[in-house]
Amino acid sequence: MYKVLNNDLIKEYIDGTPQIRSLLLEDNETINKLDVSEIGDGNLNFVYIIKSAKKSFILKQAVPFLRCVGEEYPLSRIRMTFEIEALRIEKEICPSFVPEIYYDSKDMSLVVMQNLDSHKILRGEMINRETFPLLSKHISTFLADTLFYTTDFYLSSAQKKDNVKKFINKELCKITEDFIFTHPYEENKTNEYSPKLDMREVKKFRESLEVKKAVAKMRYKFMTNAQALLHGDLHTGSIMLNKDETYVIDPEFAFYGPIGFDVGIYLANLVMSYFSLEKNENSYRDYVRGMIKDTWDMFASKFKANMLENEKKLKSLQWNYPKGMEHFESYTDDYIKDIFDDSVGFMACEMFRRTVGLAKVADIADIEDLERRARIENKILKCASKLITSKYSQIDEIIDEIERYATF
């Protein structure tokens, strides 16, 4: 039976629950010995650090509310059945990138998972200016594959529609619709203003023609397009690691999208970093910006070349005649044009819902000096309005538009 857990009642239940407990304790020690504290930080979710001197783990529970809101906001306790769904999917994909699942209970909408305390957020470790040399390589990889490996190109026409069904993630998704899509771009309760933002700004965007048409059709895109297994939140605070690891946490936005959406919202939030750095800081920025062009060219790369060596394995009919693969290789190139068109539309409507919607980026957020910090998010409504109404043809394209706002 299913009941909300807190510190006392966590340890009953490792008692009463044998896989768990023989993780963390020998057969003769006490539930008593285990160390639990509450550490989730996050809008939806409760998740907990438990210690033992054998072990220590995280377990994370979804309760039957929005967490940052409270129990007048209710919410379907489901989203941990998809979050623990993508994580099994995501570590047979890409080991290398996910964290252990010890043990899942759908009942009580928990997952045990590995503890990963010699890592860190890589969004709080951006804004401490760290580098990673290796995170554009390994979340290029985690991008290309988990995209990939649960798309049409590879799956059974039968496998893939199953798995569409099984991640019907009505409740997330209707966030997402919702807070990057819709709640933004209207007069909307939810939505939340820095003091000093020049409100004429955000008028003006939310009365273009051209902007509205832009995000209704990214809208739309998101609602229909179920090309591949999403993340489904893929931000700089979905990602842990340390100068050797990357892991990628928190899949419970988990559905069948538009593969350019996680390209999008990941990029989008390397984006609102650079915007956010002083004008001394050119080593940073030149780092940053480098991270934004890897990304994309190493993703679009290992994307291609999933494509093309899946080709040649199948030899489908419909490619296999003198120039077939000529010709495959071609069609490869305009489809991930189309992810690259989606992947800047997205980042756009990021760019939007985190400066003016309820959710915003510790990058910004923080900064003190608030003129500054108005300065910087009128420069990214304006930024954000010049990509999703304009085309481009290469990432070096978009990186020149964000460095022609981000100083003037």
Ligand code: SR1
Second form
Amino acid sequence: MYKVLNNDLIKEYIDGTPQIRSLLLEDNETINKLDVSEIGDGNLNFVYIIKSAKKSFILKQAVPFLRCVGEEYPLSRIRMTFEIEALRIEKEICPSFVPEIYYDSKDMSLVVMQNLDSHKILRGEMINRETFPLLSKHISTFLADTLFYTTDFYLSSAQKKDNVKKFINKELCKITEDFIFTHPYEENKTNEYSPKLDMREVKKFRESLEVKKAVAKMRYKFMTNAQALLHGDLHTGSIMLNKDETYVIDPEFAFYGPIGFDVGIYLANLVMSYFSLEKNENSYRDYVRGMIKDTWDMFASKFKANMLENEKKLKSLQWNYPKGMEHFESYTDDYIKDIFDDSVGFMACEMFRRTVGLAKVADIADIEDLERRARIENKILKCASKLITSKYSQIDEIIDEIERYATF
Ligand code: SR1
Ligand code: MG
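In place of the form predicted on its own, the structure of the form predicted in complex with this ligand is requested.
Zooming out: every chain and molecule, the one shown earlier first.
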């Protein structure tokens, strides 16, 4: 039966659950030998690290409300079931980028997994100006593979539809629909503005026909375009890494949606880190610019390779004629261009919501000089308005645009 755990109840729970007790303790050892601490700083769940002399693991539990708001915002615990199912699929596709799961309980809405104790959260690492030479290679592979091997291009028609049904993640999709695509563009009590933010800038994008129509289009795509199984919340707080390894965590928002959503959310978080840099941080600026470019370029070429390799294997009748592969390649290029356009649109939506919505990014929210913070936020809002209302054909144009708005 479900109950919300705390430091003491976790020990009792482990004592009564042989599958996880045996990971930590010998039969004759007492549960008091365990060290339990809550380390969660996310918006939704509670995360504990549990250590014994021999091992440690992470226990993550969903509670029946939204953690960052409190019990007055009920949220069903089913999100943990989506997280567990998504972790399993992602692990199968990308074993080296997804933590090991040791145990799960849908009744208790919890998962017990690998403690990534030699890894840190990417957002914090970027705030500390750390660099990771393998990150873009790893993340672009995670994106290209999870987002290709869950599409209709790879799965059978029936399997894809079963997956779509399995991942009808109504409540967390509604959170995204509200907090990314709705509330930031209206007067809403959940919005939060930094004290010195120029509210004229907020009014401007909220009352721009072009911006409102473009956001409405992205919202509708998010709700209807079931292309692939998305992570659904791939910001820099959902990645743990060190110089050699990269892990993607927290896929509770997983559902079948537009591929550009995962790509765009990740890129937007790099862009916001870029905007947060000080004038003299030239080399880190080059590094972040390189991350944006490499992530997109490597994602696009790996996704294309997946498409072509798979089509060759299947030799489907549709393209089985002398110029067929050439035509399929051209179709693939068009498909990837659509993903690019979507990624830019979703990137802009994430920039708006992290500036005026409830959930901020520490890269900017932790800037103590409030005048400087507001100046950066104004630039982000202007840049997001431009990105979402313009047409681009390649990533370098996006990077140039961002640079123009960041104006150091
Ligand atoms: C209101 S919940 C805020 C956000 O936390 C998660 O990480 C998602 O990004 C969600 O939109
Ligand atoms: Mg999360």
